[in-house]
Each structure stands twice: as structure tokens, then as C-alpha cells.
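Below you'll find only one chain, the form predicted alone, shown as C-alpha cells.
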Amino acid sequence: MTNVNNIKITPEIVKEHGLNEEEYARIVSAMGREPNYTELGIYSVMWSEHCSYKSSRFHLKKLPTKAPWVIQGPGENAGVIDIGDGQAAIFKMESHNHPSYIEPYQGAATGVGGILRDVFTMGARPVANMNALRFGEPDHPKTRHLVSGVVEGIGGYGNCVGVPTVGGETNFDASYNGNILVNAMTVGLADTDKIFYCAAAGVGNPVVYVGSKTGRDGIHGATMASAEFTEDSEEKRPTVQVGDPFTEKLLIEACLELMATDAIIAIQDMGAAGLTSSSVEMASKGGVGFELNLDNVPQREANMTPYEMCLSESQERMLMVLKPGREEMAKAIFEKWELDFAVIGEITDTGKLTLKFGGEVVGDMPINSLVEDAPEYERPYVYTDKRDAADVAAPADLNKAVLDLIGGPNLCSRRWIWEQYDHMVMGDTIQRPGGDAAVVRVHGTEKALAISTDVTPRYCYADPQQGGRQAVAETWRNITAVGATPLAITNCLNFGNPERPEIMGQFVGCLEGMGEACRALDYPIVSGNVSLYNETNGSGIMPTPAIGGVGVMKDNEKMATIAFKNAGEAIVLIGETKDELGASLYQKQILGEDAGAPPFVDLDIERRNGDFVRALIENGQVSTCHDLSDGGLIAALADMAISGGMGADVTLESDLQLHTSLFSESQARYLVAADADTAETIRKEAKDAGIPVAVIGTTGGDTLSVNGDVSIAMSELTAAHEGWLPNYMAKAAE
């Protein structure tokens, strides 16, 4: 076997690391001395973008992390919210983007297992799992072939660990077209009193490894999510880590059972950079050293050297820190899950993460320098130009308009998509995927929890900020309509090269709006993920600050559905209609322009709006509730007459023109459906309060109208709804 360490560290194998001359000049001044190649890789990883943050963390510090029921904000393995009763919320939402473009099932099903990962290592059982994917247009000639492999590889690995994969969002665009995104969110519950934390302590303490054995999968992984592609990254394969579900099943079970004792001190899943940063961060959290021998390490393959054990990203594998003298106990419980266990070193008081392999020191590094030395960057920026109102005009056809926008790839029903993930495993998913949020009942008890996630890339493509704002208000809107008080916020900050000023200033923007309508809403950001580079050949995606936010319903028998329920009862439309089609999906996919400012977000009429309808769930008034975003009052309408299987009656009273109306997407808007009565009440507490409110139709029949220009059967629409997608993806088969 080659001694890698002899390797002579040149100006191009330190460019191959992802490092600068300025960054290795770092290192050799915090080392004292020139770096061996394994301590060289080492150093790559844990300053890589993706490990280290290092063009974000500047502007992370600006967003707001606390509420009295935030427990733990970000800097852990995921957040930490109260939820009463002696229980916690765990959830976090992570990127798997370039692997899942080059690899689209492992990349998908990797992407599911580390989030799971980051939630149990926390002590919470995993019960509801989300996604926010985004593809390239249609036509494109890879398109069908990434979201068979990534809805499969989802599928595939949510299915076979036995957690719900509740719902999410898709969506079509041609800047995808290079690079996609798979983001990944699990949430999962906990007792308040038995959260576990990373820190490690205790020198002379045992370092454990368990799980699945350590082999060349996925090394530089991290790396390759922190560069931008080009026409070779097909080549990059061998960093696609590869999963097993039943195995991460397993080390669920066992590590629960585990911490069912008071055996564990600190833990860490092997996430991205593996035993590397998972090392590293418990020591450093901790304020310690670790010294690891790498011959203890379980290992998959023959020979492999210190440098590809410490930066494999294999799969299913977590490091503890045990109480001394447990080690047996808890070897015991791994093996009796079939998992490997083994002590491969100890907490010092150096401060260094040591490595011994073979009976020598291969790598001597300082924690500190690793961590806080980490370069941090405050890249230059320029804002994006603000754009002027838009003239947006109308159809040629306003029938065939609608058919084609809810007939379309970003309208059309996610059926056959969902239908291909267990949504009922654990028995306790109450609202099914297709509603405004998904919701899980907290088990045994009258609570649950509504989760969402969403983003309207061409609201931040047009005005970062206001899309940063929408984004939020989006995800506490859909929380809202189904009756939960919404809690928190994970995210996930996928943008393109932040090297460049333009793109840099979108992140910058979108990260602006998303701290105000934090602030407004009362709804911090505990957890969460950045993914720059999300370049090909230069080009970028659109900006997509995916958020996925949690919140609590008391009494899940209340819960509000999109579906209208009953024929003959009035459709209530709560907020303000405006002229407001710029960078809407009507303007984009009717028209094919995407030309003036976004709608804007007034956070003050947010939480006035939202919370009025809330209280109208809470006390019983309503049980059918949609919030209005992409596609407008007719896009809401449509949903709300599919689910329900019936027809409404619409005439809308406006100085709009009736495609404005329709089309357009202002904000803090939602439809409620009830008897005659209960609407007149609402319309005068909803006035009361200086609401707008219209009483707008009547639900029934089999024909979907609005003031006589629209009339389309239900039957043709929701053929055009329920169509778009499997017609699509049979053409994969031909």
C-alpha cells in the first residue's frame, strides 16, 4: 500500500483540494509547518464551502435564531423547538444537489438518509419526512431521467426505513436544466428532557464508531458541493455516496435504545467530510482534542489509507462519546442490531485531532485552526436593479388559459409522485400531501404538527428581498390554513457562484427579506443549509432559498383541508386583489415573459390576515381553508374544486380586469368555504378588523365558473390536472 503521506504537496494538488494560495499560506502558518497530503485533504473538507459556510457565514449572523420555545437555534445537528408537554420538534432541512444530478437515485436516497441522520443523533424518533425538488424544463433531454431517479431514490429509502415522506413541492424551470435540486427535510420528535447534543467531554473518554463500515464511497464529496460543474462532472461518480436503508433502520433502532440509558455523552452522525468533521466538530464544541486510531476503523474495502478512511462519506455511520465503562453495554445493542462497534480512540487535552494508523502519527492538526480559523468571507456584492410595474396582458383565451396553467408541469397534480412515497407509515399522518401543509398527528396525543415547504425562485430572480419575504410568509400562510400556529423555520440557501457580485447580492437580498418576515411573524430560523455553486459552465440556477417550516395544531380534530365539503356552501375571499401579475406564473408560462416587480409582501397584512383565518379554524367556523400563491385566485379555486370533486359558481366584482383578478398573485390572501351564515359572520368580524372580504360564489355542480367568461367542466379539469405528469413521465418508457 502506497504511504500517501509521502505524496509532495504541489501548488496543483493543492487547486485539486478546492483551496486558494492564500488559504494553503493559512494553513501552514496555523500548522507551523507544510501539511502531509492526508492533513492537506483533511483541511480541504473542513474549509470547503459546504463544511465551512465560509462566503455565508457573514450574513447568516444577521438572521434572527430565538423565540422562548426555540430550545436549540442553529450550530447542532438541527433545531430544536418546545412544543409542549414535555416534547420537542427536531427537524433540519439539507442539499444533496450535485450528487443527485450526477447520480439521481443515490444521490435522492443519500440526501433522505443524512437528514434522518442529523435529526435521530439528536435523540428524536423521525416521524414525517419532506422534499423540495427542482427540476429543469421539461424538454429538456435529462429532465425525465433525474426525477424518475430522484423521486425513486426518495421513495426508495423513506419507504424502506419506515418514515412518512408527508409531502413537498416541485417545480419545473429551464435555469435547473444543469444543475437540480433535491432538498431534503425530516422532522422528529423528542422529550425535552432527553435531547442529545455533539459536544464531546471527558478527556480519556471512549470515541465509538457505529454503524456501517467505512469504505471509498463518497470521498471529497463535500469538495465536489462546493465547485461549480462543467462538461467532465459526470466523472465524478465515485463521490456519490451510496445507501441502505434497512442498515440506517437498524441504526435508528439502536441508537435510540441506546440513548434509552444514560451511557452517552456526545454524539455525531457522519454526514458530509464523515469521520473528519464529525470528529472535529465534537472536539471542538467540546473544547477538546481527539486522538483516533485509524487501524480500529470497520472497514468495506482492503488497504485503504488514512486519508480515504477520514474522507469517505459512507453511509449509516454515527461516533459517540460513552461514559467509561459502557463500552461493553452499548457494544452489546449494536451487535444485536447486526451493526458494527468499535473504540477507535479517546478525548485529549491537546486540542488536536491526532490520527495514528500503523503505529505512527499520520496527521497532527489543530481543532481550532480546522474550525475558527476557517476562511470567512465578505465577498462583494451588488444588489439586484429594482424592476418597474409590469402591463401584463390578457389571454387570447381565458378557458384554455386556465387549462393549461393547472394542466401544466408547475400546476398539475404531484399524484404520481407521491403516490410513490409510504405517506402513511407510523399511522399518524392526518393531511395527506396534496393540501396547503402536511400534517402529523403527534402520536397519542390531540396535537399535531403541520409542516411545509416552499419558495417562489421567480419572486427572488426579480427582487431577492421581497422573494426572501415571500418565501417565509408562503410557509407560514400554509401552516396557517390548515389551523397550526406556526413555530420555525429550517432553510435551505441553494444559489449559484457567490464569486460573482450578481449572484452574491441575491443571496445577500433574499437573506434580508427572510430575517424581516422572521421577525415579523415570529418565526426564527433554528436549522438550516447553504448550497452555493449551483453553477454549469457559468450559468446559474435562479435563486432558491428553500423554507421548510413547523407548527403546532392543539386539537387536530379542527384541522382545515383545501377540499370544499359540501354543494350549496358561499367561497369567502379573505385579503386584497391588486394588479400585482409580475414574475407571475401566468406572465411565465402563458405569455413566456417574466418581465416587473414581484408582489409585494406587507408583513404587518400577513400576520393580521393569518392570524383572523387561524382563529376562524381554531374556533370551529371553517374546516376548508386555501391560501392563495402561484396562479392566483383561479389556481386556489381549481385546487379547492378537484380535491372536493365539485364545480363553484364565481362572480367577482373588481375595477380589475377580470385576467388580473384571476391571475394575479398578491399576497396574505386565502378562500374559505361555509354555510351562508357562518360567511356572513366572518364577512363582519373580517370587516370589523379592517380585512378586505368578498363573499365571491357558491360551491356545487359539475362546471367550474367564474362571471361567465370561464366555464370549464370539472371533469375536463381535472383531467388537465391529474393528466400532465404521468402522461410525461410514460413518454420515459417509450
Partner chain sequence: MKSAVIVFPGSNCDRDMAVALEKITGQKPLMVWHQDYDFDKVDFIALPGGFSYGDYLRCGAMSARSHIMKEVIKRAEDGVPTFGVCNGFQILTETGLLPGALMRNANLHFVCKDVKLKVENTDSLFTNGYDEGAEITIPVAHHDGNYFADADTLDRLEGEGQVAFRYADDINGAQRRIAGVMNAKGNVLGMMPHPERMIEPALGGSDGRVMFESVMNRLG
Given for the second form:
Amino acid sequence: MTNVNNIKITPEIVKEHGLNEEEYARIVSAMGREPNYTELGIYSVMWSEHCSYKSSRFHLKKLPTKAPWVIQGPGENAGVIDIGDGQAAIFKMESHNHPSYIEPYQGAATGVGGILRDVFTMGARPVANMNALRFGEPDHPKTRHLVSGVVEGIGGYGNCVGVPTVGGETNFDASYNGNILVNAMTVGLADTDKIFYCAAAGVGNPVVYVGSKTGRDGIHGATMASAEFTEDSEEKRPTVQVGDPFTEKLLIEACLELMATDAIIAIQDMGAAGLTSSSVEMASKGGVGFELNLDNVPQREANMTPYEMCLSESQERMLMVLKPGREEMAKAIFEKWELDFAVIGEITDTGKLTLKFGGEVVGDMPINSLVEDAPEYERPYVYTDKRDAADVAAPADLNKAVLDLIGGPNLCSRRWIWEQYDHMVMGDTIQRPGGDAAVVRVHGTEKALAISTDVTPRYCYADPQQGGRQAVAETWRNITAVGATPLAITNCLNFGNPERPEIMGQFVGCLEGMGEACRALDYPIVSGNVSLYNETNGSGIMPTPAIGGVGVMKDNEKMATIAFKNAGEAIVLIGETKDELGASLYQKQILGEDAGAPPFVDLDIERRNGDFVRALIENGQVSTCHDLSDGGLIAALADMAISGGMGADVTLESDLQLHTSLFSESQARYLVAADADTAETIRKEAKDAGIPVAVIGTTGGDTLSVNGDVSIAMSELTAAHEGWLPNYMAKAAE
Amino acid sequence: MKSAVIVFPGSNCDRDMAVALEKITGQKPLMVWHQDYDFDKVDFIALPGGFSYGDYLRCGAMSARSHIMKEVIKRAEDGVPTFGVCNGFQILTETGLLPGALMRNANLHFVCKDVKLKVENTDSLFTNGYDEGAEITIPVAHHDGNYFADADTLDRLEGEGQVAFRYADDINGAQRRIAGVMNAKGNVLGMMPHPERMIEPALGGSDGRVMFESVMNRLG
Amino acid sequence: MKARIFVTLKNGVLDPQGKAIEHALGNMGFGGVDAARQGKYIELDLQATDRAKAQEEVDAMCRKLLANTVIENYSIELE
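I've shown you the form predicted alone. Could you give me the structure of the form predicted in complex with its partner chain?
Now the complete complex, all chains and molecules, led by this one.
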């Protein structure tokens, strides 16, 4: 075996590790000597964009993260909020973009596995998975294959671990042709007095490794290509991690079983950069040192080097610090679940990460420097130029435009996707995919959690600040539309190359908008993840700050769904429709243009209208509600009609042109349906509250018609809506 | 009715089954870990859904060869009502307690949705609560629910009233759209659809409840 | 001793995965594939040195676990 620590560190090796000269100089100065090869590898992952947030940290610090119900904000494995009765919801969203592009099934599957671990590490039983997916344009030769693999991977993992995948979003756009986005979110439940954190404590306490064995999965590709390694005649090592949901399921059960005892002091999952980042994280948070004996790490392959063991991204592994004397009891639990359990080190008071292997010290680094000395960049940025309002033309054929939108890639039914996910396991899914937000009961109580993931990248591209606001506001609105009170969000910030000032400007603008919305709506950010460099050949993705919102409803029997329920009910539009067709889906898909300012997000109005609608649902006045978003009023009407299996007859009275009324994406709007008397009451109440309101039509019949100008048979509309995705996926791959 | 839910590594509908049994029978079922094969006498044994042993090799193959299944087989042969859902059905066919095998869905996709079922036999231990000719709605969630048996076996199953449920539409390629079958004695039922997921209006309906109530009726 | 075990679906049992492979190959322009059947390949490292005994042992493994003889055939190669 090559002793990798004998490798001389050259400027080329430093560069291959993604560190620049200045960063390397910082390492040498922090250590007081040149690092060896293993140490260099560890610094490189700890100081990577992924672990250190070096480009984004400066701006992330400005986001609001506090509220009376926030138990834990960003900085732990996941965010924690109080949902009353001594219970907490724990959640986070994370990206697995690049791995999913390389190997869609395993990339997406391990993305789900990773986010599940982030949540159950904190003591929560995962109760719901969500995802936000973005693919290239449908005609791109890779798209179909990627959709198929990602969906199968998400299902393959989530279905096996037995956590329902209850919803999400899927979009297609050319800007993702070379960089798809796979963002996975998990929500879990725990008791507020049984939440686990990662701060290690107690000199001499054992550091324990549990879960799967360590192999050479996912070790940094660039370093693998180095000449020193090609001397070995070994096969080219895989850089794709493979997920094992069966082991994950056992790990969930074993960890929760151990968590029910008082044996655990600290626990951390081994995510990106595996053993290294988890040890450093735990030691740093606890202000202690770690001494690890790498010989004791359970290994799947022969002759693994310290470098490989430290950087491996093998899945389904956790690191724990136990109270002394609890090792045997803990071991028995993990053996029952047929998982590896090994004491691999102990806590020290040195403040260093000390690695031993074969009786020698092979790495000795100050923890502080690995975490706090990581560079932080205030990268230069330029704001996106503001656009003027656009004058957006009417379509040649209104009915055709409606059918093309409802039966097109971005508004069609996602049934083909979510029927491949077990969305009912655990027996608490009371609102299945396809509505505004997924709703799962808090097991054994009358409460329920409402969850939604949203962002409109078109808006973020046209005006990052408005787009950032809108992404947050839309999750808030979706959660409101089912009758829940939105409490907090997680996010996954997907952007291009931050070293380009215009991309950094998108990032800064979106964050400003998000922060404004969070503050105005009392809707803080409790966890999140940043994914930068989503670019191919200098062409970046549209800025995509995906937001995952969580809300609570006290009485899960007072829940609204989007389906029209009874014929003859009055349809009420709440909120004001303005001439806001700039950056709309209509403009982009039907006219093939992208121009003009996106809809303005007035956060006070958003809050006022939302609070009004939520009260209608909570009072039991309304059980049919849908928010208006992509595609505008007509898209919302179509969704409600298709879900309810009945048409609607609508008459719009407005100074706006009809196509503007139908397709405008003005914010803070909802449709509700109720019997005529209730509708009249709602109209009066809204008027009194100063909220624009109109009774616009009646449910029923087998046609969706508006002013006689739109008239589409429900059978045709439904077929278009349900047909697009299965038809697209059925076409043979190129 | 005292019931037991058998839990294998990778079972994931065990809690759902337990919740349903408790709601319907009023008694908490015994949760039996696969290594505790010497479990108390019960009136009803349930093999829940999930991915026991990760569905590796073949769905249900490893569980079917476990110690606890030797005990379950013995009790089933002694006449104890034994019920397998989804992965539980796969385990029952792998043990040979039920004929046939469950193969990959014909379209190769996992499928999770409500399906319409025809109750084919309304006299049995498990189905006597349904009206004759009843069409019911129960969800499925599986990747390997495509029922296969040779033609003679299928003829025999149909002739002897051992087909309990049939899909109204073809959803997975199953031979003769078979969704659930019983053994010759009628005390063992395996089915792909999940009745434990359809036991209250909040979940979309109560058609699954009747199956459990049927057993309770008979056992008195 | 190494045992190589091939598990295949019996003739007459529909093989949806095989069909999908056949279909995909055709679409990719590989003509001349009349049929594709997908199976499993399992490799065992055995302690046994006696060939006949090993054959018997592995055959039992196949019957009892590795193949489901309701739908699958198997063949064994010892080396």
C-alpha cells in the first residue's frame, strides 16, 4: 500500500484539491507547518463551498431566523420548531443536483437518504418527504432519461424506508438542460424534550461509529486522477455513492431506539465529507478535541488509506458520543438491527482532530482552524437591472392557449410522478399530492402539518428581489390555502457561479427578497442549504431559491382542498387582479417571450388576504380553496374543476383585457367555493376588511367556460391535463 | 380478538397495521420481532407490508425462510387466521402457504393509488362482511404485485373460491387481475392492496375496515 | 471453490424487464434481437473441496432460497 502521507504536496496537488494559493498559505500558517496529504484532503473538504459556505455565509447571516416558536435555527442538522403540546417539527431541504445529473437514480436516492438522516439525527421520526425537481426542456435528449431515473430513485429510497413522499414540484426549463436540480426535503416529529444536537462533550467519552461500513464511495474525483494513485492497478474508483434504503430503515429504528434511552450526548450523521466533517462539526460545536483510531473504522474494502477513510462519502453512517459505560447497551441495540457498531475514538481536551492509523499519528489539525479559519468571501456583485412593465399580447386562440397551458409541461398533472411514490404509508396522509400543500396528521392527535415547496425561477431571473419574496410568499399562501398557519421555512439556494458578479447579484437580490418576506410574514428560516456553480459551459441555471414551508393546523378536520365539491356553489375570487403578465408562464410558454417586470409582491396585502382566507377555513365557512400562481386565474379554475370532476361557469367583469384577467399572475389571490349564502357573507366580510373580492361564477356542468369566450369540455381539459406527462414519458428514449 | 403483527427488518407498514387493528378490534396487537418466534397464542396473525430485507434477492424471500415463519406456518396449518398484505402476501407465497408468485409490475413502475376491487367471494373468513358482488376501493403501493401462477393453479383457485379480490382494471399485469388469494382451507389470505390504509373517512374511505370486521364476526 | 449461479425466469413466464430491454435495444437501432430475458447472477465462495458435495449443497441453496421455483429456473457452475 502506498503511504499517501509520503506524497509531496505540490502546487498541482493543492490546486486539484480546489484550494487556491492564498487558502493554502492560510492552512500552513494555522498549522505552523505544511499539511500532509491526508490533512490537505481534510482541509480541502472543510473549506469547500459545500461545507464552509465561503461565498454565501456573509449574506446568509442577514436572514431572519428567530421567532418565539423556533427551537433551533440554522447551524444544526435541521431546524426545529415548536408545534405545541410538547411536540416539535424538525425539517430541512437539501440539494443533490450534480450527483443526480451524473447518475439520476442513485443521485436522487442518496439525496433522499441524506436529508432523512439530517432529520432523524436530531431525534425526530421522519413523517414526510417532499421534493423540488427541475429538469431541462422536454425536447432535450437527456431530459426524459433524467426524469425517469430521478423519480425512480426518489421512490426507490423513500418507499423502502417507509416515509411517505407527499408532494413537491416539478418544472421544465432550458436553463436546466445541463444542470438539473434535485432538492429533497424531510419533515420529522419529536418531543421537545427529546431533541438531539451535535455538540460533543466530556473528555474521555467514547466516539462511536454506527451504520454501514466505509468504502471508497464518492471520494473526490480530481484527487483520484492524480498520478500517485494511478500507479495502483486498481479499478477506477466510483465517485457515485450508492444508497441502501434498507440499511437506512434499520438505522432509523436503531437510532430512535437508542435515543429513547439517555445514552447519547451528541450525534451527527456522516453526510458530505463523511467522517471528517462530522467529527469536526461535533468537536467544534462542543469546543473539544477528537482522537480517532482509524484502524477501528468498519471497512468494506481492503487496504483503505486514512485519506480515503476520512473523505469517503459512504452512505447510511452516523457518529455519536455516548455517556461512558453505555457502550454495551448501545451495541446490543445496533446488533439487534444488524448494523455495525464500533468505538473509534474518544474526546480530548486538545482542541485538535488527531487521527491515528497503524499506531502512528497520520493527522493532527486544530479544530478551530478547520472551521473558523475557513475563508469567507464577499464576492463582488451587480444587481439585475429592473425591468419595465410589459405589454403582453393576447393569444391567437384563447381556448387553445388554455388547453396548451393546462396540458403543457409546467401545469400538467404530476400524477405519473407521485403515483410512483408511496404517499400514504404511516397512515396519516390526509391531503395527498396534487393540492396546494400536503397535509399529514401529527400521529395520534387532532393536529396536522401542512408542507409546501415553491419557487418561481422566472421571477427570480427577471427580478431577484421580487422572486425571492414570491418564493417565500407562495409557500405561505399554499399552506394558508389548506387552512394551516405557516410557521417557518427551510431553503435550498440553487445558483450559478458566484464568481460572476451578475450571478452573485442574483443571489444577493433573492436573499434580500426572502428576508423581507420572512420578516413581514413572521415566517423565519430555520435550516437550509446552498448549491452554487450550477453551470455548464458558462451558462448558468435560472436563480432557484427553492423554499420548503411548514405550517400547523390545530384541527385536522377543518382542512380545505382544491376540488370543487358540490355543483351550484358560488366561486369567489379574493385579491386583486392587475395587469401583471410580465415573466408569466403564459408569456413564456404561449408567446415564447420573457420580458417585463414580474408581479409585484406586496407583503402587507399578502398577509392580510391570507389571514382572511385562513380564518374562513378555520371557521368552517370554506372547505374548497386554491391559491393563484403559475398560469393565473384560469389555471386555478381548471385545477379545481378537474379535481372535482365538474365544470364551472364564470363571468369576469373587469377593465382588463380578458387574456390579462385569465393569465395575470398577480399575487395574494385565492379562489374559494361555497354555497350562495356563505359566499355572500364572505363577500361582505372581505369588503368590510378592504379586501378586493368578487363572486365570479358557479360550479357544475361539464364545461369550463368564462364569459362565453373560453369554453372547453371538461373531458377535453382533463385529458389534456392528465395526458401530457405519461405521453411524454412513454415516448421511447433517444 | 387478540392479534399479532410480525415485524421483520425492513417492515414498514407494521405500525399502520397495528393502528388499524387497535382501532377496529379495540385491542392493542402484539408486536412480534422476527427473532422472538416463541410468541403468545393469538387469534389472528398479520404479516404487514414493507420491504423486509430490502426486497433483496426476491421480495419476501429471506423473511419466508426465517425462524418465525416456521412458527407462523405451523399455526396457520393449525387453522389460525393468517393475513399478509403486500410484502406479507409476497412472504406467504414464498413460504408456499399460498400458491403462485408476485412478479415485477408489468409496466416496471412502483404504483401507489386507490384501486377498485371486486370482492369475488363473500363467504370467506376474511370477506363475509362484504355484500355479494361488492366493488370496493382500497389503495395499492407496490413494485412487485403482478400475480403469477400456472393455468391449472389459476383454474383451481377460481373453481374453489380461493380468489378473494380481483382488480376492476389491470394495474400491474396480474394474471386474471387477481389481487388477493386464500389457501384451500380459507384461513390464510394474501393480498396486494392495503385494507389497513382505508379504515376511516379522513384517509379516503372505510372499505378496508370490513375485512377486519369480517374476521371478528366469524371468530365471535 | 467458486460457485456461479444463474437464475432465470422459466419459459412462459412473462419477463417485463426483459421486454423493456428488448424494446430499448430496438429503439437504439440494434436490430436482430429477437428476445431478451433478464435474470440474476450470484457468486458464492465456498469452503468445500469436494465437487459432488458442493454441487449438492448449492443445488439445495438454490431450491430453498436463491431461486423461486414457481417462476424461476437455475443453473450452477462450479470452478
